[in-house]
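Single chain ahead, by itself, as structure tokens, in the form predicted on its own.
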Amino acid sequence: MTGTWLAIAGAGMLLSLLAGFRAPNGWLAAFGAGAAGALGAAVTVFAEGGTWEFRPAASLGGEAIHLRLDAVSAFFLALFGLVGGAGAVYARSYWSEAAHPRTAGAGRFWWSLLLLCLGLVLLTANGLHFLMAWELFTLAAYYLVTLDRRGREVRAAGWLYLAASHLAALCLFAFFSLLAARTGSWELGPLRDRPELAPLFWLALFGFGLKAGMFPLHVWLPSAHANAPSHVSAILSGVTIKIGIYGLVRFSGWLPAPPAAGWVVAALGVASAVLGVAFALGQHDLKRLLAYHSVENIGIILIGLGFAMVAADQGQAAWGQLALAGGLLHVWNHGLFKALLFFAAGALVHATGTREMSRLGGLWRAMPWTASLFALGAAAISGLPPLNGFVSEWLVFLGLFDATLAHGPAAWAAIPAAVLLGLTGALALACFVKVCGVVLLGAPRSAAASHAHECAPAQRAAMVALGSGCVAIGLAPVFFWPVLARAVADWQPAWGGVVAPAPLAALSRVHAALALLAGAAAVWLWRKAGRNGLRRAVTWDCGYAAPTARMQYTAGSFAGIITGWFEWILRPVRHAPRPLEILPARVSCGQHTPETVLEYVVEPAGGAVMRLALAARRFQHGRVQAYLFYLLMGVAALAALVFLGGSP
């Protein structure tokens, strides 16, 4: 049955490639069938158990084709089907021929190719074919990021993404090549009994971590997510960066890892979580802010994975299972609420024409559906009950709390990790209070914001589907536990059966009660307001008889105190021109947060490399006599090494 579903998925994706340029509705139908097929295959694997494998009598690049779908890859394939399908519905309306006649067809084609290649990455069990699919989905993502390449910032973001992706591909090529050289085959599978393969993990961590956007390898992510069309931002954040997480989960389970690997992954996770949300607080661009929250949530996932690797190394199954289950569930949860937030942000940007939060405001009244769904996603990403973000973070907390009861280094490391994870949640809540307060509430700060309109029904339907997923996982986490248990058991078979934590059923009941109480309170308040009548007034007049929108908090002033705590890493640039008059008519001040790692580390290092390369070019001048002299000097140096007892 799994093979049938995958055949439907493959046929649907291929048909959508053919229909993308000329038949928008046919493309949507074909892609929807492909996404449904992928989701059906994942559900079948979890329902039937076992591993599906397919070895046709065919080869590609001299290597036999080998497809494999187990619980780990099916877990990610389910997210691919759900978010990819919702994104296609949203994209059909958001990036239509009427609004984008030059690029709509190309956008659909690259979208289908991206998702098709992502599916192949999840299915292939051959290192060479993995690299082929990886490179193809990287190129498809580049063309999607630069779909509207008229802007200079868009082109720069695309080139940065392409450069970072090819650096990741280079590391993965070294990883798979060395793996094939040491095993004698490009075939992929469990090799836990080969300790000599453990050092290869560091190549995998760099390559997959760069694609996942973990700190400090995230330099490509903010600009790519901010400048891409919003449906592309949603698929990049919701699905594509999770393929980096898939690579880490897959090969940390199939291959041995060095003893320090779990600690390094956990430390990178803590750094990504805390600093990702700190950078988000310093942003004024709505989509760039959401992009930095991707770094934060990748960090939460890595905390769960890192401590699970430590537990596996120390033989501590109980709390390692909880940490990994929380990290894996957060893969789903982040995919759902981050895609929802980018969809809603796309609708807000489309209605107002700006991503600058301080030019928005008052949009809840003009766009109630979009604003309500954005608020739902904001509550979920902030880890508030009774939504899905709380459940996955709670499972990670349970694993960390149980680790503190164990003896050894894990107990001491879990305490600060839990504290910093709690700090991350508090900062995320503060950040989205800022976003909702500045963007959705108050008075419009510009003419565009005052004339905003609600998005199309198809876009709302896609957002409602993702929001329903956030609510469903939050209210019924027990229903999803068997899926998590299967994925955890496949990752580490030595742990045996995975038992659900005792409070999980109670959590479902508590969340259901909270949802009922919230619904009852909303109905009561609505009826009471209806009986007493509603009177509209300005939000806050601050004692002025004629207040203006300029008197409201801006995105920068709202979070100014918190971002000051992280000034050592954010390095904010302040703009406060001195007034030239005694009583100036206008005074302005502001600040922006630069891309610290990119601007203060990567670009100076790249500049140094370029200067060395330009200096080295002077030795390439076409004079044969000089080249012979270089050769003679090299031979003399080797002879000197041999004479002194060295090894040439």
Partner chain sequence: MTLILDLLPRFALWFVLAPLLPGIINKVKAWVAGRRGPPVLQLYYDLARLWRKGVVLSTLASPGFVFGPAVAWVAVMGAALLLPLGPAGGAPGFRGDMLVLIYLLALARFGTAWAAMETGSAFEGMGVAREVSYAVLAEAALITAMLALCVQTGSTSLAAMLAPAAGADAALLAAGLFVVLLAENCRVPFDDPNTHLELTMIHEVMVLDHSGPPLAVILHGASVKLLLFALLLTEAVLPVGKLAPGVAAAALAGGVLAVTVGAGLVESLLARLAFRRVPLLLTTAFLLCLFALLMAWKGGA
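Not measured: the values here are computed from a predicted model. Positions refer to the first chain, counted from 1. Basically, rigid core = biggest C-alpha set you can superpose within 1.5 Å across the two forms. Compared with the form predicted in complex with its partner chain:
- Taking 2 Å as the criterion, G151 does not count as shifted between these two forms: its C-alpha moves by less than this amount when the rigid core is aligned.
- Annotation for A529: C-alpha shift of 2 angstroms or more between these two forms, rigid core superposed.
- After superposing the rigid core, the C-alpha of A11 moves by less than 2 Å between these two forms.
Having seen the form predicted on its own, I'd like the form predicted in complex with its partner chain now, please.
Just the single chain follows, nothing else.
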């Protein structure tokens, strides 16, 4: 059954590759079939249990093909199918032939290739094929990021993405080849009883962590996600960075990990969560801000995974299962609401032509659908009940609290992690109140914002699909527990079967009641206000005679209090030239938050390498006499080595 579904998925994807350039509607149909096939395969694996394996009598690159789908990979496959399908519907109308005649076809082709290769990464159980699919999807993603490569910033972002991805790929080449050298085969599978493989985990952590956008390896992420077309940002943020998480989950489950690994992953997770949201608060580019929230959410996922690894190391099944289940559920949740937010942001940016939040405002009036769906995504990502973000954060919290109550050594890490996770939630709320308030509410701050228009029905449909996913997981988390339980059991079979934690049923009831009552109260209060009499008047402005939209509070001022606390790492750059005349006519003031790690660590390091290389170039000047001298010196040095060292 799984095989049939996967055959449909593969056939659909291949057809869509062929149809991409010429037939947009055929592409959408084929891609939809492919995405549905992937979803069907994932659901079948969860319903039937066990692992699906397929070994055709064929080989690629000298290695026999071996496909395998278990609960862990099916968990990711379901997300990829759903978000990829919704993204295709969105992309068909967002990056259409009419709007982008030069690049629309290429965009569809690379989209299909990206999803196809991501699926292959999940399916293959051979290290060499894993690397091939990995490399191909990285390239497809590069071409998607630079789809509209006329802008300088876009090309720079694409280059940074490509460079960072190849650094990650380099680590993974090392990881897989060392693994193959030590096991004698490229075949991948559970090898938990080989403790000598444990140190390889550090290579995997660097390679997969870089791809996932974990702090401080996230330097490529904000610019790539901000400058890519919005449907691409959504797939990058919702799906592609999750493949890094998949790698970490997969190989921390299959291979033994060093005892310190769990602690390191958890610490990196906490750092990513808190600093990701702090950087997000400092941004005034809407899409860049959303990109930094990916770093934050990857951090939350890593907190869950890290504590699960600690628990596995210490044989603490009870809270380890909760932490991992929370982390995994957050993979789905982040995929859903971040894709939703990027779709909505794409509609907003398309309607107004700018990503600068200080030029937007009051967009709810022109774009009620987009605004309400953005608000839904904002509430979900802030971890507010009764939506899905809260469910996964709550599971991680429960894991941390139970770890504290167990009074083991993990408690000393669980206490600060729990407090900082709470801090992250409150900071995310502050950030999204800022975004919603500045972008959607109030008065338009520019002409572009006042002439905005609602996005096309297909785009709205894609957003509604993702939004209903957020609501479904929020209102009925108990139905998704069996899926999580199966994935968790596959990750660590030593823990045995997982039982549903009873509170999920109670939480479902609380969430359902809350949603019902909040909706009823809102409608009732609106009606009551209408019955009492509604009157419109200008906003209270202390009686000022000429209020303008530019007097509204800006995003920068809004975040000022919190960015002040994080100044030590944000290092905001202020331009505030002091007015020198007696009656200055114009005064300007600006502030922007750079990518600190990139500008203060990576770029100086890169500069140093370049300077060294330039210095070394002086030895190459084209004078033959000098080259002969180098040869002579080389031979002399070798001779000295032979004489002194005593060759064997």
